[in-house]
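Just the one chain here, the form predicted on its own, laid out as structure tokens.
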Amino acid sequence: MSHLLSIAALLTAVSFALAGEVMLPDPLVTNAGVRVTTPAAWPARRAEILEIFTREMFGRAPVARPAGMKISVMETTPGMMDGAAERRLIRLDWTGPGGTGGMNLILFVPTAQQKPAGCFLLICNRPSENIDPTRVQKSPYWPAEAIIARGYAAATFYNDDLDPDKHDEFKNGVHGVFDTLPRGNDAWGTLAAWAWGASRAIDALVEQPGIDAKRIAVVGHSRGGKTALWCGAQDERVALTISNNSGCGGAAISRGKAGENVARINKSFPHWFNANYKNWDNKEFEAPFDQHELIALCAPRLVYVASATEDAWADPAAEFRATVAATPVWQLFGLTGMTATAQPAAEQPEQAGHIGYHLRTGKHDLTEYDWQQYMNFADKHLSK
């Protein structure tokens, strides 16, 4: 354990010396050259940043919310967790060029509260035996009972409800249902169809009693990550974006970055992301984007981002980074993001500003001890 921990601190301390001589694109600066200095003008810049990612990343999903999409209250089951929660299954039907398609959400709903509650919505991309809508089998993963005694309710949904983890060159899941063929090169990758189902979610989630539409948090943990990123990029309505070890692809820096790279990436897991993210394989420094204006997208919203000391596939330090860097777009509004110009240690969580940010000792995961990081961090700002 002590060599991991020695390997991860030496990738991790080299990451950040070199990340630290890296120039960044300026998410203040328009396409056009001209900087942005005043709020009112964030919108058409977000626009440009949002477009650069969407042709040259992740994609252009061909829909939004589908016309004629149901949501469909399948089963309500009060005195769960020992009274503490109503649980409430879920179902989402929808009809597109392809055929049917659907997805199942799982939401708990804390019954203690009078007024309606804030909801953590993570994004499982693990085996679904780790989101048990009955509780029998319980994982650190996803806390049910933990969110619920802190006042928030708890939904999720299966990943491979929308679009299973595998390459079939986009045949499968609501690929299969929606795209227009043939795909051209900027035709939304897997991490898109899942950012597009967090989305579907939410449409769900702010129709039902007892859920608070204007505190809305999105979880993703690695691939979710990246996922909860995108989806809260896009989708205004997520009050609060948490990236949990989403390494490339997701929170950290891309220039200078150690550990997996964008080539990497592409060629471990080609539908992910659109074609046209295969041109900035090895060509990180040429890119028009990094990762920095990913978060940005999310200002003046809030954002959390969280590493682990084991990581070094992610790169911690090019996480951090990432949230130093994006915090511009919040001064702008008169706001603070990352409260800290260096990166915290282990177990010491940063969450004064607008920004979250902490380092976990241990490995690539998602454990309670981030959850409750991400629930303090949402008792602090979420219902301001």
Contents of the next structure:
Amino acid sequence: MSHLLSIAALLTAVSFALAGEVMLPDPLVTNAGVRVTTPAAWPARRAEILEIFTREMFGRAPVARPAGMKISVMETTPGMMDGAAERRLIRLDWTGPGGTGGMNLILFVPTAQQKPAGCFLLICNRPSENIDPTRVQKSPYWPAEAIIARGYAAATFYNDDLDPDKHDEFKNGVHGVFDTLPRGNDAWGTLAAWAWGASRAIDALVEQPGIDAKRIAVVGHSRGGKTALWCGAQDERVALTISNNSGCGGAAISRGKAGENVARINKSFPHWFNANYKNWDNKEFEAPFDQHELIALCAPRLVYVASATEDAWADPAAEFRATVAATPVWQLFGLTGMTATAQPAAEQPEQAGHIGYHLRTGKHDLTEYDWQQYMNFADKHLSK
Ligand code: GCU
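Moving on from the form predicted on its own, please list the structure of the form predicted in complex with alpha-D-glucopyranuronic acid.
Next comes the full complex, this chain leading.
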């Protein structure tokens, strides 16, 4: 009998998945089963969801901003980009029980700006030539000249400064500096370390002259997109959170997901999430959370999710679905989240609501087309 029941449950789950109508946890129902009906009740529910993602997936950072963290502007260079920008090279240094660490932040501020500029902070998970501060090498992955031309500041850091992207049992990077041993099953993984670094970069950006602290966008591609979402989910200083092709463990709904799944990502990248996340291998349908709630943690702030047509590994349909499933939380605030109900066609960005989305023709990548959509969305919604 119980066998029959579980087969029936499985068939139901599969048919939901096939219909594209997977049953998802409701972000607006508390752990105790109470429906959230007012904006005033959201912070407490948000704290519950944040705790679930911390405990079950990304892991707990042992520190916020470290006491005594030093922010130093090492160099200020006017006249960059034919006079359009000033470059600042900023260094952050910290000390923890395990020693010292730090990160470099590259910042270009537009010079022709009457008012402080909004700023796009890129979490760079590609080789550092993609974010060349000299601008001799230029990459569409970080089109700093184009960002400046649109009146925004462009900032970036290299994720390896925080934690090298390889499994070393969490000895190097900020884990080595701040972890207390033995590490718990909920201890932070590598993506949480990068997200922590993005928040430290914001610590520096908000005190920079010429930057509008109320208009900071965090952008990440793929593993960096998962990281951007975790940063924006936690850090309410992020006005706009941008997930580019983040897929599994990012914007894509895990239940019934095509391409990469939880077991696969945990096997290939055991260091990205915490130990507890392995408990959800092949158990996506039993998990008390799904990725639309990661997006919902950013409400009522702005979010943008982007997919690429050839990125089946990330599952564009599952990425879009999450934006729709997160929308009721924006509606609670009287705002529109995702305004489309069906996935927009390629090159038809949907940007009317507080959640933006586009599908780009092509492969898994962060391109200048993607950047232009993010800036269009910011022009519309990030008040000047
Ligand atoms: C791998 C991984 C993805 C990740 C991607 C990337 O393909 O499976 O989860 O998003 O790398 O970071 O480019």
